[in-house]
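Form predicted alone, single chain, as structure tokens, below.
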Amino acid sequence: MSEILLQTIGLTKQYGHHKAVDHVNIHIKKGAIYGFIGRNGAGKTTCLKMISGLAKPTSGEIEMFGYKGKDLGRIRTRVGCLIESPGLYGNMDAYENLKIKCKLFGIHKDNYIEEILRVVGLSDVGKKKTKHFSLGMKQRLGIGLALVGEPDLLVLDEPINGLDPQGIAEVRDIIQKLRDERNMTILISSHILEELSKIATDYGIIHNGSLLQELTREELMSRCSERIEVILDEPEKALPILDALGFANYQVIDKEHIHIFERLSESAVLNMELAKAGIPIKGIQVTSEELEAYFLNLTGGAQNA
């Protein structure tokens, strides 16, 4: 089993009556790309900022690299964080931005500052003030930041909010390439799972504060693969009928319905197989859900958005 390198146990934030965090036990195993996915207030920042250090726990426990507690202080440096908006100066260019960081980590190398300004692809736009940046370029300096002192763990809230398709696709160049290259794991919150789902390995859904699921990328996969979709009334009595025709991947989802994920062209057998049983069918279909609709369905419809 991969090490678990971050987990929280009942993590919570309250404000006044307020919990914006309730209860949340995440894992992230080490080398992950963890995708955070909710909603706008779904309590993401709050939980990456507490996983930083930058808020307190109401209750709960963080423990990462196998400390927790007050013996967190110890490894702040090995997290990296871009939480909300990268504060740059904007006066000033990517280099000197870097180096005020650098500075303050009393790192001195050669080379350092050009080497990260080659990871996250600002090499070529030399004085630049970072006040003309596009918000893409923004974020990447931004991502830059977070590297300086080369963190085991990437923390990354919104980085492709508001970007841009090429922005969108720049920043998941180079979360796929710090993993690659320098096997670093990396938690990103986000919206939108249909972005999240071409780089993270791993998820957790978070919804008003509570953890919904957390799911592998195979698992999420298989949730919104293609299958047979079964509607009927005792969904129970069908399952002998499966087993007699040699289906084994299959799953009751509900009260309702029966979701199969092989011999995906004999719907039409199926239907009789079950007629003939006496087995009254409301609907037989092959169908796929779209992640973006696992993800609204899983918090409560579009109307929530």
Ligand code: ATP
The other form holds:
Amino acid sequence: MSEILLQTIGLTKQYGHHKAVDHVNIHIKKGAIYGFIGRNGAGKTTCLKMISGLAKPTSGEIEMFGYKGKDLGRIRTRVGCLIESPGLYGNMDAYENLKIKCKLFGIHKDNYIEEILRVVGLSDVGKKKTKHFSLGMKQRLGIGLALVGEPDLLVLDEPINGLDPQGIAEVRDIIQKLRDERNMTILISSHILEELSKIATDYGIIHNGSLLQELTREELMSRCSERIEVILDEPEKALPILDALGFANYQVIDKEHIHIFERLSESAVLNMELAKAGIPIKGIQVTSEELEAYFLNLTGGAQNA
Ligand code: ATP
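Switching forms now, from the form predicted alone to the form predicted together with the named molecule, please provide the structure.
Up next: the whole complex, starting with the chain shown before.
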């Protein structure tokens, strides 16, 4: 079994009578990209603040790198975080913002800042003041700031919130790179499961302060069954064609639907072969919409989104 780098035990935060986080037990393996998913107000930020040492738990414990309680102070520098919006000095450029953080950390190495700028894709921003940055650039610089001190665990609170698809892809690439090249463990929250599904290796789903589920990517995918959906009359007529094409992992769902759980990139070929065999297709699509539906169902249906 992989080593657990971070776990919370009965982690709870109460504001007045309201439990923002209620006995949450999460388990994050070393090297994981852990997607922490929940709707707005579910308790994600509060949880991440406690993990990052920015808020004090009402009760429960956090154990990281084998340390807990008061001893956590000893390993704080191994955790880099970006919680809510990055605190940037608007009148300074990216380099200057990083330089301030490096000074605070007592880091004066050559090319240290240049390397961080490279990792977060901001090498070419020059002297542009950060107040003129796009949201995506600000978020990437926020990640860069969290990287100062070379943490082993990176905690990112909704870093893709409000970004356009390109901005989201850029942040995803950075996270994947940090994990692959630096073997970092990354805890990243989002209210959109789909947007983390390309990179997350594990998931925790939180709702109304409680952790509903923890599952691996494989478990999620098998529950959500990414698939080719074929809509047609008399599905059984298509089965010999599927067999001849070598498809083995499929299911006839009802009188109009076949679901195929493999070779998802081959839907066009399949469509053509079925047409050639004189089997009219009413519709064919690869669906992963189920992923979001899975999350919405788990957390009380789309009407509560
Ligand atoms: P969002 O994405 O909207 O920030 P979230 O999942 O991060 O959602 P939290 O910000 O952790 O959720 O908030 C969880 C609950 O705790 C919410 O009901 C929120 O109103 C409440 N809450 C958070 N911080 C405080 C605070 N300082 N005082 C009182 N209530 C708070």
